[in-house]
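Just the one chain here, laid out as structure tokens, in the form predicted on its own.
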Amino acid sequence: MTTAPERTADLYPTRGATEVATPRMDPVVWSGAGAPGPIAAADLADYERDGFLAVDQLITPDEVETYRRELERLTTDPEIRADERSIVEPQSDEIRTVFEVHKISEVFAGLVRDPRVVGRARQILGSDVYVHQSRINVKPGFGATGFYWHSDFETWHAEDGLPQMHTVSVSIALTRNYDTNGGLMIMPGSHKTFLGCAGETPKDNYKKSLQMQDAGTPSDESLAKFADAHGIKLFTGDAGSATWFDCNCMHGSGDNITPYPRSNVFIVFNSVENEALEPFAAPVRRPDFIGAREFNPVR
């Protein structure tokens, strides 16, 4: 008689009756502090305990032109648009996001593939990497709506089924960054705690979440409490800047009510050795291009 595989234990509950605090199980910073790569010791140091590192300048002004190109051509494309990839605001129905980039452009796929971003990643996660998700993200201005507060790791853990918190996060920004058009804000040090959220996942929640979060958003005085603890970072800069992230930061951005867009590229790099599972609080497993289920290192 054959006998079913033994679960892995969910050291992250979520999507309950209540809310539930747990602190952090894993490391932030897995290759140790002298590990060699791009990224400064101290620099490494600060990500451990802040949770985030910003760099004035990941990519150089003509490489952001070419980037932000490929950007314009791939939202004015009716075959993309079409696809199941692309993602419209509710408001305006332009293109919000687009999925999968890494797969849709050789433009992005080389942007992965560069020493500057995933020897940063490798460097972080102590291991190879491979892509759990990348997106492109359109805030055009006048009326883009924001995302709400929210852990990435919640989503990726509860929907996609990634067991720890072995991914890091990088958003490279393709336009100024004002601390007026919806910039990131990220709460220092909250990737210490996670915040299991309240309530169940509803079936094909990908397709309502991804223009507004529902499930796996936490309560107002969880959010209050969070924010008194740790402050609010709100992230400026250049196109060409980018800041790297845990995946258990707190995070959210504004509605974007300026003239002036906001766009960037986002990738999301998951250890090897954290491979997605069945997921831990959902009834089916997200679409492949939001979460990964091929997970070959990037060479």
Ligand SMILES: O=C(O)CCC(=O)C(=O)O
Second form
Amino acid sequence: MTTAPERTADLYPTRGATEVATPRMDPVVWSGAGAPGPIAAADLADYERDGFLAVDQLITPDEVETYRRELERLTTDPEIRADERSIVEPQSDEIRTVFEVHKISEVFAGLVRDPRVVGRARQILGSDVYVHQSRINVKPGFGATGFYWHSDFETWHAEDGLPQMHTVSVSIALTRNYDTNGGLMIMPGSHKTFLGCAGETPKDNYKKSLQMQDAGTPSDESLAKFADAHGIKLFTGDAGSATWFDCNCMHGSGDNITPYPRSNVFIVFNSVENEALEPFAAPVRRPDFIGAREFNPVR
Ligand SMILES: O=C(O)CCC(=O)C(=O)O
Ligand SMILES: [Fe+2]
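Would you mind generating the form predicted together with the ligand now that we have the form predicted on its own?
And the full complex, kicking off with our chain again.
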């Protein structure tokens, strides 16, 4: 098994024989208090405590239209459908996710560079940032499957080699999030504990885990403990609203059996000071379109 070089201590052990909880060793907000940026000081303090920050209207209705059209174009283009970047629903065979949209679409590349977007990421992480992953998620309704509970950092550490919790995600709603159509749920405050999961990572785990999570899945007992301690918050809001959340939040989403689609664009910013190393707990790296290996700062 390939492991990270000896000199890089593994702060967050995972995928061993048993589940292990480790207290977070890293800051949540990496810039000093009062650091300039689009996020107000009080909101930054809430983000530190809860691990997330909801923004009611990050982009305007006109912009939502632009991004929604682009999502439509990408998910109906046969060439993109055939590309390895596209993941389809296990049941219906419909496109569920397209990765690396900031590379295959000028429109989404522009969104990443938008000061309202990258500015908040820089402010939270206190440094220049690059895109570790970007994707559009489509939950068309009438039975699209959800994402089981997980910490993104658990996977990015184990399988992509991110050494520290110096990473933030933004999920921008392109359709309205009701309380019924499979919206994002986060356990507030869960980002302060790292839950190392039990079980070795199979080779090519990502192919399966992108459709249905297996390795890197917390036990029922731990999820119950986390939920009792932290509660569960569901994010609702209009298209154009956004949820910023720390890489170690325990989060997931349910199936969408309503007729109302739920689509979003999802961008993961990592600090340039936290470049991906070798996987900490997996035999091989995941492909670059899932975990970037170019660390060029967003300009
Ligand atoms: O937006 C969602 O439903 C959750 C997606 C998610 O957790 C992920 O893409 O890692
Ligand atoms: Fe996630």
